[in-house]
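Below you'll find only one chain, the form predicted on its own, shown as structure tokens.
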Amino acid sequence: MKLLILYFSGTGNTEYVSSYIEDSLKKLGLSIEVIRVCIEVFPPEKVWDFDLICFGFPIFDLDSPEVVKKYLERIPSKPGELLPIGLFMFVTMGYSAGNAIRRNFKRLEKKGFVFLGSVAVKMPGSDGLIMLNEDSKYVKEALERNYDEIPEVDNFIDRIKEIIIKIKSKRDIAQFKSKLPLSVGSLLISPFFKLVYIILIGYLKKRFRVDENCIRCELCVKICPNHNISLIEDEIIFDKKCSLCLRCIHQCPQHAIQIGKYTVNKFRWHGPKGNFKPLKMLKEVY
């Protein structure tokens, strides 16, 4: 049996949870092959090489980031001779997941996937962190939190273990289909929330710039998931394809990328353990 942990991570939170799930599953001794890889290097048609998929992404606009939506569109429908794939979903969020899990599974449901369970994990919001001083209370709490134990993820892993054991007994995966989570409150506020997001995102994207600390190392160019950043005639150029994942800002070694004046001399986040390296992640080709 083969299980794929497939994820997108802008600033390290989702990557960390994906690693937490991988390590926990391997410690269970279930005699299954576990592969973990980010969507930026994994061909979408290859998902059908697996029996189970654990798919993760950060919440953005009570949904998934644009790069995730486009990836889901590229996943082909189930080849006729194959069985449906069981799909688990995990999301990381600063405040609320809304109905993001439901929305994103609906994008896959007709392609031949069976929903088996999900978890929403509250993590430090990297969007808010770039506006805060290093000595702020929220930053200190984010840095001092114990990330070695995530109870809600442990419960999620128990669910995965349960399904794996049952599938190994040759039982039909459709029997274990879970009910999709639904937030009625999110349905009511979503239109207003989306309007605010559109206005805010448009405002912020126009204010990306590099300051005098930029050394033209081109790390931002290499790690942008939307290929939105270029070095042209020794000048860093931000195009219009930004999805505000904030990876470039948090990863810049010189803290040279700014959103107007809001992020100058503010905190930068490198994942829960401070070791998120997207360039390394992007080289781990399946």
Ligand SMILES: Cc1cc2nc3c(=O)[nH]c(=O)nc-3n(C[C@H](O)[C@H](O)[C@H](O)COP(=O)(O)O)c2cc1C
The other form holds:
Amino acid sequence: MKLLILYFSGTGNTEYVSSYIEDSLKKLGLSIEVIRVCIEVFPPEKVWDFDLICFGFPIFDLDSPEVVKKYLERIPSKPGELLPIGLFMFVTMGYSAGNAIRRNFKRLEKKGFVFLGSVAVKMPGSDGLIMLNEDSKYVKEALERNYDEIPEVDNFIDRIKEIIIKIKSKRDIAQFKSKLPLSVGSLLISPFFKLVYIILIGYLKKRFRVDENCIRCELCVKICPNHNISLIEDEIIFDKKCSLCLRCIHQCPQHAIQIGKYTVNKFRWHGPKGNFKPLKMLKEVY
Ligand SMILES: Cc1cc2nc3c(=O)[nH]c(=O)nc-3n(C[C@H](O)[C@H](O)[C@H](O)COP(=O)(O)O)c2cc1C
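For the form predicted together with the named molecule instead of the form predicted on its own, what are the coordinates?
Up next: the whole complex, starting with the chain shown before.
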């Protein structure tokens, strides 16, 4: 049996949870093959080589980032001769996931996936962090939190383990279908939220710039998931395809990428353990 942990992570939170899940599953000794890889290097049609998928993404505007939506669109429907794939979902968020799990599973349901369970994990908000001073209360809490134990993810792993054991005794995957989470409150506020977000995104995207500290190392060019950044005639240019994942800002070794003046001399986040390295993540080709 083969299980794929497939994820997108802008600033390291989701990548961290994906590795937490991988380590925990491997420790269980369930004699299954576990592969973990990010969507940026994994061809979508290859999902059909797996029996189970654990799919993770960060919450943006109570939904998934554009890059994730586009990826889900590119996953082909189940080839006729294959069995449906069991899908678990994990999301990381600053405060609320709204109905993102439900909405994103719906993007896959008709393609031949069976929903088996999910978890929403509260993590430091990568959006708020770039506007905060290093000594702010929120930053200190983010840095001091113990990320070695995440009880909600442990419960999620228990669910995965239970399903794996049952499937191994050759029971039909559809039997274990789980109910999709639904937040009625979010359904009501989400249109308003969306509108504010669209306006805000439009405003912020136009204000991306590099300051005098930029040394043209081109790390941002290499790690942008939307290939939105380029070096042209010694100028760093931001195009219009940004999905505001903020990877470039948090990762710039010179802290030289700014959104207007809002992020100058503010905090930068490198994931829960401070060791998120997108370049390494992108080299782990499947
Ligand atoms: C553009 C943007 C929008 C966000 N919108 C939400 C949101 O609607 N709800 C929420 O709880 N967190 C929101 N967040 C916070 C992220 O979901 C959270 O920091 C997540 O863990 C980031 O994961 P990553 O480090 O894997 O990219 C947003 C972050 C960004 C950058």
